Amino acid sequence: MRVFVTGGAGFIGSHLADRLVARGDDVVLLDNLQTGRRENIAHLIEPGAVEFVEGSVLDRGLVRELCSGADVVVHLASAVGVRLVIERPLESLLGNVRGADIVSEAATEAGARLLFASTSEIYGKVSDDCLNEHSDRIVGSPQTARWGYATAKVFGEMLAYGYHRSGGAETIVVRFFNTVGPRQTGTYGMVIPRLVGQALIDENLTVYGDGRQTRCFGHVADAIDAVTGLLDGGPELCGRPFNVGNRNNEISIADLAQRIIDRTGSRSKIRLVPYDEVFGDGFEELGKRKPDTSALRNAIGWEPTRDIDTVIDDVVRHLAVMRDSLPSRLYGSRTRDREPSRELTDEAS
């Protein structure tokens, strides 16, 4: 297949591109390197494997022209990240609206299958014990900017379904939950390599709120497996959502602080942050989000193989390369804090 990716040169892109190369597909990428990073593609630049265009989504007849001739769009260009959505909140929301205007257009045009990349932020608040795809969504007041992100991911779902229902398009959404591994940087808010990015350096794991807010991480490569597996699925696949997770991975973030300790053998300790502190007044976070991909299964067999252990240690080997650059350059730590610090309580933990 002749594929085109958008965000081509970030975390899960490049790994798709990776895949996709491998299996003998005629990849296009395009990136406009704003989070995205050169180095993510490099391996596969140099020896001419892949097609790599530096851009914009929001170029209209750049994407208009990457499209025509693809088989499949995959547009995972977004915004990225808590942190980068809370301190650039207007181009964080006309990139993400107008991006997937632009290319879900374009992919309609030429024909192409569209795997539009959305996220768990959609469910807004609702923290049940599993999200499936038609969970209801309780979002907070437009004033804040993390539901203004997730209001836009709803925006450009609803294009995939319009175009789906309206013209027949090929349009499928995929729901992503909390994607870890290698290339993940912790820049924007990635909870992960930032706690890992700490450790390697001895630096006290900074973990907001009190810590008992659990995620379920899913490894990247088993993220990849499923979109490979939606993109040669049948038709009957279209105009339909699936979460993309690992509800097996659940675990407290203060927890999961001390894992990384552990298995980095870290001479780090774990200091509370209040959540205002960083992200400023008003930040609402949620208590829990949990999967359901039992659509997935359902529709392409698909199951996550790797566990939380597999997770950390592949972004420690990644990360341990590149310890000099740490912090500033791939986590976003403003302070080298190696000084005592307050210790999670029994309760806490």
Ligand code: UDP
Second form
Amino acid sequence: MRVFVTGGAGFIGSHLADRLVARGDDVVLLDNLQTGRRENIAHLIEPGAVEFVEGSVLDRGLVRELCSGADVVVHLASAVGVRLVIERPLESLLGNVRGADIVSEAATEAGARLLFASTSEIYGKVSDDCLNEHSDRIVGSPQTARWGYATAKVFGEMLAYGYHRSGGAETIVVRFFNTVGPRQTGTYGMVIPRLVGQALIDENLTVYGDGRQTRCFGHVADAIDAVTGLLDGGPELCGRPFNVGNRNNEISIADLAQRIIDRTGSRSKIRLVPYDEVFGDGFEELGKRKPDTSALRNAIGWEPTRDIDTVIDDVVRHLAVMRDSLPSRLYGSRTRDREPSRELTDEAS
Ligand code: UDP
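Could the form predicted in complex with the ligand be shown next, to go alongside the form predicted alone?
Shown next: the complete complex, the earlier chain at its head.
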């Protein structure tokens, strides 16, 4: 099978490329290397296991060319990470909207199956026990930058459904819930690589808010099992969204931070940082986000199998060998986050 992956040098894209190459697919990766890294796929480029094209999904001619001849297109390229979305709202919004437009049109023209990467963020502020694919969405004001990302991803989803309904295109939407693993960068948020990185260099772990908010962290290897299952599945999967995440790995961020300190043996402490010091005024947090993944289980028999300790340990192993470069990986070109903060109270943990 010939598979074209946008965002192929990114966190999820590079793991998908590894899996596709291992099973003998013909793989083409496109990435502008803005948040993706060449080092994520160097081991595939050097032996010629993949074709890598450095370029943008906004280059319509290039995307058309790469889609033609592909059996499957996986559109992962996206400005992602709460911090990046808030710091560069227009770039994130336009990149996601235009990228979805260009890639879905080109994939449809080429007659390829399209897998569009969406996000749990589209559910907005709903904190129901488990979110299923039909849950209503509650997003905040369009003046709040955070919701631009959800809005752009919903636009991409609706294009995918539209191409399926109107022309029978084979489009499938995957909504990733807090997917984590090696190669994920903590630069733009992404709590686990950030806190693990801080623990490894004995810096205090920055827990935002009171730390009682919970997330369900899914291992990237489980997510790749889901994606390949969807790529290989029958036509009944098309025109539908599927949640991908791990409801068994629900944990509060304060407990997560403590677990990371324990598993790394770090001397770091936990510091609580108010949201407005990180994101400015008006930031909206989600108390809880938990996926119902029964639709995917019923469709292809998929279930996540990696627990939270496996997720943490795999990130620790990956970051431990790059200790010297961790400050720049965690904080980018910004001065290191040493926001005024207060110690975690027992109540919050
Ligand atoms: N978070 C935190 N410290 C950090 C980065 C993130 O406490 O250094 C929190 C963040 O406020 C959120 C959770 O961790 O409650 C998950 O954040 P992430 O950006 O990984 O994902 P999302 O907010 O999209 O669920």
